[in-house]
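Given next, in structure tokens, is a single chain: the form predicted alone.
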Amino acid sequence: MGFMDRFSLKGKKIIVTGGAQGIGKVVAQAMADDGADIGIFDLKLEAARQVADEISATYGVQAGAYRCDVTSEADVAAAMDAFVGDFGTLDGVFNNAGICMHKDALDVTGADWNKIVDVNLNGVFYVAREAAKRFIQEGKKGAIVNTASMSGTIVNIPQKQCSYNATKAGVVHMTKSLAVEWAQYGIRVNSISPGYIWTEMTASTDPAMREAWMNMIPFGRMGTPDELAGGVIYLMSDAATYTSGADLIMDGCFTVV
């Protein structure tokens, strides 16, 4: 086997949460192009099915769709059991589901705060924990890649999003904590921290806000989801067998200056 073969995901069975659109969808496609069989987990089952069907038809891999509310421990466990039943095993998870809220902290209600925390932090933990249980049961050295954000490292302006920033900082440190806890099992846990990426979510923001972002990004543009895929594939692949607890910031130099 040549060295570059270590980057291949051929035959690996990988779950992508929040995979019906945006970053999740594009990264799922890229991993399928690299040979992985893909399970799309999303609240929007029909959209997830459409993505899974497109992946299967385009890349000739096995793909399936599963409705999953990541804020429900029971839902996550059931969806993961269904995936393993269909695919036979689990090798990796791109733990990507998340939401954002632009709201002044003084106006954030308890319900607002809990909703963000439930999806972005609790949901990431539930998915990671259930995946780890299955890796350990099979004696498998699985890989988990969590989607954090540059917002876990810096405070974004001009928008106010304390709740989002706090959860993403939590994801980064949770990633490191789980990596240390699960190193004894050979389970690797890493995260990516994207900067401003052009997706359905960012496309719906105030144009004036997007212009402000552009003026602060050294690259002079927003990134695209496909520009994140290489980082996820590396962290998911056998090329990264000694990499765990890492947070890969992919932000066009935003946090550098």
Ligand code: NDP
Given for the second form:
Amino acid sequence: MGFMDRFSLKGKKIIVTGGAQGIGKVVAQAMADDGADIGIFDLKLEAARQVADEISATYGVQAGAYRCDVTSEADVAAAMDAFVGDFGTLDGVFNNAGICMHKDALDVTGADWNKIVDVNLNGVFYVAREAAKRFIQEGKKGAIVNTASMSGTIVNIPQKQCSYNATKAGVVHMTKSLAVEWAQYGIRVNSISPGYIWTEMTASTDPAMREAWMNMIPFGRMGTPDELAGGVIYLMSDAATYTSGADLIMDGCFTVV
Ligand code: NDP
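Mind giving me the form predicted in complex with the named molecule, seeing as the form predicted alone was just shown?
So here's everything in the complex, that chain up top.
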């Protein structure tokens, strides 16, 4: 076995939450290209099924779709059980489902706040906890990669997104906390922090705002989801066996300046 084989995900059974579109979909495809068998977890079952079908047809791996609202502990547990029933085991999770809200903090209602926290923070925790339980049960050194954001490190302008930023900072520190707590089991927990990435999420923003972002990004452009895939694959793979609690910022230098 050569050194580069450590980057291979061949035969690993990996769940991707929020995998029906955007970053989750593209990273799922890349991991499948690297040999992983993939479970797409999303609110939208039909779209998830389409992505899973495309993945199995294109990459010749096993792929399945599961409806799962990550804010529901029962949904997460049931979908994960269904995945393990279909795939035999679980090796890794790309814990990626998330939502954003642009709203002045003075106008953010309790319901707005709770919704963002529920998906971006509670959901990420439920998925990580349920995965870790299954890894421990099987004595498996599983890997979890959470999607945080550069918004967990800096405050974006001009948009007002206090609730989003707070949850993403929470994801970064939750990642470190879980990494330390579960180190004794050999479970690794890392996060990625993307900068501005072209997806369905950012496509719905005001073009004038995107222009303002472009002028602030040292790379002079937004990134694409495939530019995140290598980082996720690294953290998920056996090339990263001494890496846990890390946050990999991939942002075209946005947070560097
Ligand atoms: P998208 O909105 O394109 O995709 C997110 C997917 O997650 C959608 O399919 C969405 O379904 C699903 N989802 C939302 N809520 C839930 C839920 N409760 N349970 C299960 N699935 C859910 O977003 P991106 O691909 O752009 O973002 C993916 C992640 O990356 C998010 O965590 C986001 O915060 C983060 N991120 C994105 C950046 C960007 O610039 N795009 C930058 C930094 C971080 P539905 O469409 O039905 O809501």
